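The form predicted on its own is given below as one chain in structure tokens.
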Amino acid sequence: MGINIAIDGPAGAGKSTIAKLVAKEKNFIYVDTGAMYRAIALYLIRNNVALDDSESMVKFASQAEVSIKYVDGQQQVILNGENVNGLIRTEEVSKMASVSSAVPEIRTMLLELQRKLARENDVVMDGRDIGTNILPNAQYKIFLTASAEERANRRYKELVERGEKCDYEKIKADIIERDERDSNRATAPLKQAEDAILVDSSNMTIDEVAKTIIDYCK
């Protein structure tokens, strides 16, 4: 079994950014479980599945083959043979992923792939339920969070830098709504594992957060 570092936390806490830095420093593979759910979400959107139609979500998700490849050390998310890295970071995909990832059948579809990667490699894996559900025996567990205001501010700046029009208050409302949904879903809700350390990044730089976690994982 590989050495596993599990990083959980709410949307916008910086999990992916930090996980990539930790993986690079430790020379581990970075596994972005959220990207897998986003790939499924993209497929559902392409097939015009409604947010409240869980039956169709399961039907179409079963037709979506999601896999992970690594090219020059970079994760590539493959959906039915297509590299979708550049297509899964929109707000529309984010909302669909948040809803569809709560469907038990969809979580089961991706669970074994995620665990297989962790068994066979040293990995840093981030998501909502890594330490509590996917990798409960991970040697290192972190719950990374930040205030809703700070997470909304980060997302707002990110979208503005891309040249997208956006509204801060709407972004903040969406984050709060997503926190509520992720924390209260019946299957694998977002919560801090009992043996995870809490890292609040609200007033920390990216480098400070990464160093805190790297030091913990020595």
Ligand code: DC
Second form
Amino acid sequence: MGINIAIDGPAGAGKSTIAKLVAKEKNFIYVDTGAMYRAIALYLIRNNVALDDSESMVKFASQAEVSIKYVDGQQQVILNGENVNGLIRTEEVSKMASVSSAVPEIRTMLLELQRKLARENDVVMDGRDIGTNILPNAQYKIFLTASAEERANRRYKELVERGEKCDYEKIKADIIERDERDSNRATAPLKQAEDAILVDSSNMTIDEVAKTIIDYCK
Ligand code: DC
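How about the form predicted together with the ligand, since we already have the form predicted on its own?
Every chain and every other molecule in the complex is listed next, the one we just looked at coming first.
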């Protein structure tokens, strides 16, 4: 087994930003498991699967082969041979990924890929159930969170900087809805592992959060 650092937490807590910094510092690979769920969601959208049709989700997801590779140290998600990295960050994909990731068969499809990466490499892996379910024996576990207001704020600023039109209240409502779905599903819900440290980034800078986690992983 490689050295495994598991970072879980809700959407918008800064997991990927922090995980990338920690991975760089430690010279580990960064594994973004949300991107794998997003690739499957993209395949479901392309096949016109409805958000309430879990039977079709299972059927179509079984045709979606997801793998990852690294280009210049950046994770790329491959869906049936196509690099879909640039296509999985839309709101539509976020919504479908949040719904379809609750389907047990879809979680099972990705479990072995994630465990294999952690067996064969030193990894910083982020997601929702890494410390609780995928890598229960990870040497380091972090539950990274922030208030819904602060996470909505960050997302709002990011969209405004990109010149996109957006509404703060709508962003906040979407975040709360996603938290609820991710935390209340029956299979591998989002929750802090008993042996994870809790880091609340609401009033911390990126550098402070990265330093806290890097110090913990020494
Ligand atoms: O981290 P993210 O926003 O890219 O993840 C997209 C969706 O996938 C999110 O709604 C929750 C789900 N997910 C999950 O259920 N388990 C993981 N390990 C990672 C993501």
